[in-house]
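One chain comes next, on its own, written out as structure tokens in the form predicted alone.
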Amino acid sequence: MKSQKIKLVYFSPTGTTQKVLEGIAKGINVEVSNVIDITKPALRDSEMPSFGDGLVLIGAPVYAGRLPSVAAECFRKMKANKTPAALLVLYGNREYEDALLELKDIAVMSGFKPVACGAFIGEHSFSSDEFPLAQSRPDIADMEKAEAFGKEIAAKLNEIESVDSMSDVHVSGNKPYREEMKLSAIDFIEVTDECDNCGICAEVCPNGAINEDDAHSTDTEKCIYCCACIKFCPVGARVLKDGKIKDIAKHLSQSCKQRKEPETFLG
């Protein structure tokens, strides 16, 4: 059952999930016919297309052991008809806990047939030069493993005659899922005098939390703690304030130093 085309669907505020999915697609070595980037709010509000034949790669980051709620809600709107899917979560070297199982369950309920699942590592949202955590990951070694995983997926698809003959993919995780992270309105980002109001932070924010006309203004009710605005600021004008989130960043940088490696699962 060789796939003739691939579609990518992802939520990737800082670009790390996107990068790994593209690496997997490179290994599969089939043309990518469509990319659906649900990182932008406008795209999540639009109708999701139906998925027929061809392999779909679906990915999202892990937030406190779960999928980001904005991504999960959008994934639930997808409709497929036994469409083969490879599922990916990307976490910041702490734990991915129930996120991969949650993504698999959503995919199955939406009509997909999981053929492969994986948990890869990317730089943590709270990582900084002061408190590094999985800094600069996915790195070269990670991308080599992503490409190798893609080759394994291609070989698996070549072995089977139809989706009906595919066995289940067993992944790590527990039910009920761990409690979802509560997003309280925390003002945890400081905008320094280096800010020149270029607007990039507002452009990359996946939830419309930053005012396009005033980069110093952030709606803490909409912020999902992804820190894309910090990662992409070209002058480093956005930094973590002293307080709860920075304390968490410090703790994680000390307790999660040991390098973790990608985990992959095939049917």
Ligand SMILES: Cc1cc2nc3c(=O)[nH]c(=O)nc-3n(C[C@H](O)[C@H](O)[C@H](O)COP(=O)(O)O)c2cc1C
The other form holds:
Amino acid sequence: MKSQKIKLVYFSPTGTTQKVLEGIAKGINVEVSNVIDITKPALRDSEMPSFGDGLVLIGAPVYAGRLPSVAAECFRKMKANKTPAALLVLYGNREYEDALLELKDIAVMSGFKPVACGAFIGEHSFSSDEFPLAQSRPDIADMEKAEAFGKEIAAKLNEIESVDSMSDVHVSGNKPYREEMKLSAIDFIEVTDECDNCGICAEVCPNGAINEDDAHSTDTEKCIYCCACIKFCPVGARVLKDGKIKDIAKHLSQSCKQRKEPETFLG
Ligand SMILES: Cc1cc2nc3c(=O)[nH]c(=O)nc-3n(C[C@H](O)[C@H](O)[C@H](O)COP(=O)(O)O)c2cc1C
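Please could you give me the other form, the form predicted in complex with the ligand, since above is the form predicted alone?
After this comes the whole thing, all chains and molecules, with the earlier chain placed first.
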């Protein structure tokens, strides 16, 4: 059952999930007919399309061993009908715990038939030059693995008659899942004098937390700590303030130094 076209659905504030998903799509080597980037708040508010026969690649980062709740809520709105899906989580070299299992469970509930699942490593959202963690990942080796995984998915789809003949994909993770991360209003980003109010931080914020006319004004109630505003600031004007998140960044940078490698699971 060769897939003629594929669709991508992802939540990716700092771009690593998007990059790996695109690498997998490159390996599958068929046309990408639709990209649904639910990082954009407006898209999460709109209806999700129904999915037909073609393969769908779905990806999200890991937040505290789970899916980010904004992404999970949106994924739950998807409707599929035995649509083959490849599922991906990106994590920052600590652990991915129950996130991939959660994504698989949501996909199955939505009517998808998982063909393949993967957990890849991306630069940790809290990483900085001072406290690096999985810096510059996915790197060349990771992207080669993403493409090779795509080739394996294509070969798997070629060898089966229909999704009904496919066996279950076993992934790591436990139930009940870890407790979801509780968001509390933390004021953890310092905006330095370098800021020229260009508005890019407001544009890339996945939850509309930054005032587009005043980059100094962040609604901490809306912030999901994704750090996209820090990573995409063209002049490096946004940095972690001393406090809780910076302490976590420091701790993780010391305790998660050992390089982890992507894990893939096929049906
Ligand atoms: C709030 C928050 C929680 C996170 N929790 C984890 C975690 O539990 N394990 C881990 O290894 N990385 C964790 N990360 C790092 C991200 O999973 C990682 O940086 C990922 O590559 C980001 O994906 P994106 O570039 O698509 O946004 C966390 C990041 C944030 C912002």
